[in-house]
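Here's a solo chain for you in structure tokens, the form predicted alone.
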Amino acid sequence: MRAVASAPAKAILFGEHFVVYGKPAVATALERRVRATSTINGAGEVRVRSMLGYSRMDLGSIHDPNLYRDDPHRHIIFSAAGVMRLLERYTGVDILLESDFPYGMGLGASAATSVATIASVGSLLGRVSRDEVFRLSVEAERLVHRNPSGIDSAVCTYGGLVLFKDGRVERLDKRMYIDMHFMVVNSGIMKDTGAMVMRVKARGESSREEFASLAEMSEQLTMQALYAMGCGDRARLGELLTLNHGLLRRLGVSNGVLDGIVHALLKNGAYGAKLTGAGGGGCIISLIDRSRTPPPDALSRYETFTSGVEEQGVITEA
């Protein structure tokens, strides 16, 4: 028996960090995917193989993540355990993860891998709805990001362009983003989302008034961006992206490398650009005109790809 499912990468356009404090955020699914292939094994173990290596855990231990807290696949093992608990079916499973976008770079790899795993194992052992995939993925994300907002799991599950606030997910009208096109640049600097989230939390506790002001600015940028999307105003939307990067710089989650990539993209024709995700490293996303992509030599030292908005979220392929 074999089941395959895939889930898209994601990028946050507006509202990262502040979304966990109740402010709205907008994120997009990207045209890059992670694929999970699940097969039954007779060993009574959950066994996972990915670009991070190989892990194995017996069925008697998979429901207690404290027993494998240092395992690089802990959220994948926990995702499989969640499916088995939901379906009340326990069996050994081999899970192979293959990705066409990098891990640890702010593109939602942990959420995408958990979503794909849940859908794959769910298809192998029974049936799991999309809403259940989302819920189980958020539970698994807590092992990785401590206090996730749920936005990564939402985008990887449902696809499209998503407005997220206070745990509520709203898929935006396709007409708002039908011509939206991005260039994503990988800085090559690995990030630690949990550490960056804790840094921002400490900043909020030590400078409450400034943090509240930045949170309010983030909400205003998000709402203005929704208006610009509704009007099809790509130039204004790009300006707002760049302003959002400036806000994240003030928050202390950017650095010279990320700022330099933003500058290079703007200098070479992008409407706007910003870091995406927790910051400290990872990727820059820019809004571009499909016919005016920045010349390769401007970013030749970095891995790049272009993408529209991926309409489909998680897909069960077999």
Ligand code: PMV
The other form holds:
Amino acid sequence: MRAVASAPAKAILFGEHFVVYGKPAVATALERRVRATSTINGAGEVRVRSMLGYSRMDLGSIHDPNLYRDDPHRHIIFSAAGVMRLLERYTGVDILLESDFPYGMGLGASAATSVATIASVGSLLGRVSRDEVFRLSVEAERLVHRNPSGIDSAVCTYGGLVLFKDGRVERLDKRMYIDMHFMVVNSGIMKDTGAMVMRVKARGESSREEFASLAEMSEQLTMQALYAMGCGDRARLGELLTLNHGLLRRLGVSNGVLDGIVHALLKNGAYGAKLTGAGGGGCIISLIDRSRTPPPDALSRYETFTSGVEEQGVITEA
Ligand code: PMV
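Same protein, different form: I have the form predicted alone, so give me the form predicted in complex with the ligand.
Let's see the whole complex now, leading with the same chain.
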């Protein structure tokens, strides 16, 4: 018995950080995936192998995440536990995770791995609906950073271009993203989402008024971006992305390396560029013209890839 499922990477285009405080955000699924293969084992354990290493936990312990809170696969073990609880089927499983995008770089690897795991273990042991995959993934994400907005799990589950607010997910109409192409640049600096979210929280508490006005601006940018998408106005959308980067700089989550990559992309023909996700490191997302991709030598120090909007979200493969 073997079941395979995969889920896409994601990038937040507008609204990161402020989405934690109930403001809207827009994110896209990307054409990079993580695959989870699960098989039943007779050992009475959940065993996980990925590029982060190897973990094992006996079935009697998987429902208490305190017992494995320092394990790099804690969200995966807890995802498997969630499926078993839902389906009321408890059995040892081996889970193998293979990803074609980097971990810890703001591309949603932790949500994508939990989404793919839930779908894979779900189809191994029974059936789990997409909405259940989303819900269980948000629960698992809480183990990675305490107060996730849920946007990563939403995009990795449903795919496409997603508007997210207060836990509500709206998949935007396909006409909004015809011909939208991105270049993703990996700064190579690992980021720590939990630490950045805490830093922003402290900032909000120490300068309330400034934080409220930045949050207001973030919402305005998101609304204007939806309008620009509706009109197919890529030049305006790019401008709004770059403005959003400026806003995140003001919030204190950018740095010289990220600013330098944004600058290089803009100089080489991108419509716009910004850091994506928590910041402090991770990736830059830029909107580009498919026929005018920035020349590789402009960014030769960094890993890059291009992508359109991925449409499928999580899929069960076999
Ligand atoms: O960098 P990532 O992929 O972990 O994205 C974090 C996004 C935040 O808005 C900063 C936090 C959240 O839970 O939405």
